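In structure tokens, one chain follows: the form predicted alone.
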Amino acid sequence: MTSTPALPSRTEVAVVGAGPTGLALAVTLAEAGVDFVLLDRQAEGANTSRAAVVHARTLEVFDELDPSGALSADLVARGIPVSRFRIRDGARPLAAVDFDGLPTAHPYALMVPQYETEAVLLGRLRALGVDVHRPHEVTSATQDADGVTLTTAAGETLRAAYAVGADGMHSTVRTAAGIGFTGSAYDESFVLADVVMDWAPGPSEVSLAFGAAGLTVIAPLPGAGAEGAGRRYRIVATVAEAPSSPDLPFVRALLAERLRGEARVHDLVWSSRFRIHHRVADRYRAGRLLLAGDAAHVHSPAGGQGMNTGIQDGHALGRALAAGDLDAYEARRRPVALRVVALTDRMTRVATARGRTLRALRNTLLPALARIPAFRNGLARELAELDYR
């Protein structure tokens, strides 16, 4: 484990949480010359893939963080650019959304594990002479007229002019700020699994498959199985019940039911099961306490929007802190979160529609809509988050 610097007693901005959101914020502050401390409760970064897609707008943010283009090029080299998002009913194609005509330098969705995205951002931060302070679990945040005092589980304190909660759905900073987190949970659980398999459509697309049993997303990831057998894919599936760590037989049975012979699973690399909420913080700021990423919004993984929205939050908040214009941050980013939550909620509810009549109506309307260029192009821009510039 790499040693990290000692925790100082004072800073201008304390950033709690060194995931993608906190790292993007930290890089933005470092580029602007703002003094800050980035803390994380973990002794080292996670090495699971979790979020697995980086959209075009986020790659544009990487180019803003490093105008040479080296930062985005490093990340692209670690992933698989995919230009098509296909919607199916089981194996039957219903609609396709293409990204290759988007007005951006990055007309694709980049399939790459989250730990690679974090590694690229961390590398940039270290190149700027800053590192993450680990492990420091923040247990309280108390603000007054002049600043914020953070206290860690070890009893250390850090005084800052501002503190940012980039510390996830169960944010300590949001709780300390007294900010509500309005929304609810979906009835279904979600299974995430990274598998090595042969899949008939192959690695050229991301596929969202409807079915009576629930939603299933299949997306390619970098890497292949032992001796070249199969390649890696990310599976996201809604389920009524599942073990906390689904095993290989569970994943094989799930895919056999939903993909109907299209997939042959060789190995299970990683898996998890979790409940998904759709919530947005009532405010993004309470005095000197601010929120970004999952501390400010959580939603369905449909469309792969979560990490992307968080990275863009971090970049926008860093620029607002550097410019001393904090009110503009909430005015700009909270409407984006509301829009993303609404989009992913619609996608999830359409995909998990119950009843034969509703499913038949959905499967009739989608192909008709997909033949309309304005619909296809608008959905591509929305998924790529280009309308949030």
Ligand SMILES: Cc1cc2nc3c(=O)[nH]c(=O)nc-3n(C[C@H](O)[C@H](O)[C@H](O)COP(=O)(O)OP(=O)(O)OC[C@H]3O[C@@H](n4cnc5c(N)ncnc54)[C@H](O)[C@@H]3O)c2cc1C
The other form holds:
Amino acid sequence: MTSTPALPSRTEVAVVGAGPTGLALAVTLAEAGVDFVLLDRQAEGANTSRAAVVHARTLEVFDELDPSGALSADLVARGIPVSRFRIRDGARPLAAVDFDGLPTAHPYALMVPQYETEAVLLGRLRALGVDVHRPHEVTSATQDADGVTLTTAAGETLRAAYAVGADGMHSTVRTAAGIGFTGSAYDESFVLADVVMDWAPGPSEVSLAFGAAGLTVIAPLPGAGAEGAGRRYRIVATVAEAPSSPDLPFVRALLAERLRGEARVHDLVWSSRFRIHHRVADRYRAGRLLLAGDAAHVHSPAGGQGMNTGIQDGHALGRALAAGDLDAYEARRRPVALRVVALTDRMTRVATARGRTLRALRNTLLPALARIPAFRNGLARELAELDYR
Ligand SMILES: Cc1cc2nc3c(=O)[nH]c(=O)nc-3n(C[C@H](O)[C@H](O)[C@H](O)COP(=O)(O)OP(=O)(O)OC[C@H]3O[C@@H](n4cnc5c(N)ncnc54)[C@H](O)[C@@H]3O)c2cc1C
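May I ask for the structure of the form predicted in complex with the named molecule now, the form predicted alone having been displayed?
Now the complete complex, all chains and molecules, led by this one.
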């Protein structure tokens, strides 16, 4: 277990949850000289790969957190920059979305496991002289005219002027604030798998393959297989049914059915299956309680927006807390979540369209649209989250 500093009894801002959102918020507060406590119920940070893509706008936020550029350079060095998303029908290319013309210092999508992104943010926080307080599970948050009192499972209390729920989808802070989480769940399950394989199109692009059985995303990850055989890829697939930890034969069969002959899977590194919801918190603030990241919005992983939106929330909220302009935070960031939920929902529904006629229409329309530069560039800008500067 990591040894962490004792929990103080008072602070200005209590940040509940040290995932990517809480870490980005904490770094922003530390840079601004705001007194805060960051706590997490886990004894250690998670080491699973989860969100695998960091978009251009998030790398710009890293540059705002460290204008020397060293922070974004550290992350970029741990990943693979990819300049193209290729949309396919099965293995057949339909359209491409290019990032290399984007007006940003980072004209690419960076493929990198979530634990690396968290490690880079934590490294920056520690360099600023602050660490995460672990393991402290917040069980209640009550507010009065002067502040918020958080109580932990061990019975300790922390008094703060403000408390932020960066505590994920099942947020305790959101429940304590009485804020609704409006939306519903998709019918399909999503399978995630990091595999070592040979993939005919190669590691220079991300593929989003449509198919009657569902959407399959194939994206390169850093790292090779044993003795250099194959390389690492992230698979995300919508499925009607799957075991909770899909095994190697399951993933092989799935790719053999959907991408005939294109993928030869050697090894399974990590896998998970989960139901996805699309929900947005009705408000981002109730008095002294605030929400950010998955506590405020969840959606389909199509396009890899979840963690990116959370990091950007954390940064925006840190600035709003430092400036004392909290209403601006909700006004700026909630519309972004609504737009991201709508975009990922559209992508998921187009990709999983059922019925031969609908799919044929889609496969005709999409290549035609993708030949229009304004459509192509608009989609790239939206995926890179550059419209949310
Ligand atoms: C299996 C899996 C696969 C995913 N794949 C993708 C993907 O491919 N692409 C993508 O964009 N996103 C993906 N996501 C989502 C992505 O991981 C999240 O969007 C991102 O982690 C959100 O960050 P967050 O900091 O807001 O919340 P989280 O990462 O959930 O962090 C919340 C933190 O709060 C802590 N916490 C919770 N409750 C309490 C409490 N009561 N007291 C103290 N601490 C608490 C938790 O321990 C945790 O560390 C995936 C998620 C999972 C689980």
